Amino acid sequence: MSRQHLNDAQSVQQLQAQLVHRLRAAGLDSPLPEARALLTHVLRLDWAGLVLAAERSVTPAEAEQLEGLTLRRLAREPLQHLLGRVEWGGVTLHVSPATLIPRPETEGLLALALKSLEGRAALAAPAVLDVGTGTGALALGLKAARPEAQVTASDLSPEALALAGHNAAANGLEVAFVLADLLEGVAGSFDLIVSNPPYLPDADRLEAQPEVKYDPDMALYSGPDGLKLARRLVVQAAGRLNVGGTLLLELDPRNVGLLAAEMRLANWTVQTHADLSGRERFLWASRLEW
């Protein structure tokens, strides 16, 4: 931070509305909250914490790492990589770049597979597999509300699965964790299997946000239409799915009507489900014949 700022935090209240201020000027859309996760970050505090002490001094420490983070943020690297974690879906997750950052808009998935199982009540240990499990979030997300259920995860990155595995620790929470080329090295048949695969058309690179550029790119971009990797995966969890098991991903909302189209004349019986702004988002299939 430069000396001027430092000198002008007197406290948390007026450090916090200097911040807020830059994220507005910068162009960010949330600059209240953004600003608020940065302090309470690097005060320590929770949210109650950070108004109980509005008044107090900000320490030049704080103060110096607040403005390293304030300036990474101004050069449009995710929020979420700053603070090192997200909560999604009822459990805690450490973000890196080497994963898609769990966005709140697959939370909608995660609570399709939940009444997907809902469905299958009779089953004990029903069998789940999340594929592209990147950080983690869907496996354990399933197994936190589901700890009966017997899950796995795949992936083709190894320092994903690494990731993926602290997330599972630090959770407290059992996956069987699998690297692999989508379906490819994966051992048996599944109730649900469930995929955010990257559904993104090649060419929005082109127009992508700054803090897209964050993620990878094998996490975020499969061909003309962005159902390259799609249409594998359908293909092989075909024989992968037990009697009235379901498969669940998450597309883009201007392909998921194509791949629903394309699957129903290889006999499946598929559904397609909005997100919360009302853009159908989520595909939800199972077998016809086995």
Given for the second form:
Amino acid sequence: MSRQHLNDAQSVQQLQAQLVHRLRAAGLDSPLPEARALLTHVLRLDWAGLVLAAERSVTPAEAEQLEGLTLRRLAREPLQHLLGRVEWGGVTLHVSPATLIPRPETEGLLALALKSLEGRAALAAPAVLDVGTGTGALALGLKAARPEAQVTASDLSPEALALAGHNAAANGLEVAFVLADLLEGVAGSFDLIVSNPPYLPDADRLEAQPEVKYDPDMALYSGPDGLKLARRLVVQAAGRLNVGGTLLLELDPRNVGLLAAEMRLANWTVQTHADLSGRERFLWASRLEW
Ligand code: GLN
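To test you: the structure above is the form predicted on its own. What is the structure of the form predicted in complex with ligand GLN?
Below, the chain from earlier opens the complete complex, with every other chain and molecule after it.
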């Protein structure tokens, strides 16, 4: 779009139509919701406000800001980075290139975590650990839904922990953050250990969607088969669960059956659970004997 074009006064509706067209032409899957999300962000409106503003003209400053974001999106920078935040699991999370963008499927892991705590109604203040918290998503989603839980969250990345701490404060939630390599450096034992660890095979990097290249590699890849960190985590977690405690993991669906089989040989009881698209992605485990 030329400068000249930018300076023409356009209505919100016209701009939206152009934007949808450009996003679609670039091969993006959801051009209309994305265009609306960018417009609500730039115009500082909610969705209803955007509908009501259809006829109003866009200021040159707004058009310019929108153009900048559009070019970044056309270069396949994730929408969430352009908006700076995501609504996830009942909390608003700021995102940055230092952390994985929380995925909708991980809300399924949050739902399982809440279910596991429901089954432990006798615990006044269950001790919960989120390993590799990233933006703080699982820890904060849990704390928001179960304020009485004592939630700890770890990450190996100081930048991620800083962002997660900011997200906790912004949501008014109290979570203890620890800089740690999985459970090494985390004190105590837990009624629930939950984790969405890096779980993709290293070779997946070669075929990653352009947007995924904006997620940090250390949040995604985990050795030749994708299980390097999950296996270490399972060994560490075995010694750190309270009696009756649960370990919940999100994994690559290609690996869920394999890790479940390995864990059964190591004295765990394991169930697997599907994500919203019906792929076995979650592993629910407890120790056979304590
Ligand atoms: N679900 C992510 C993806 O497919 C991977 C997340 C992870 O490794 N924990 O891009």
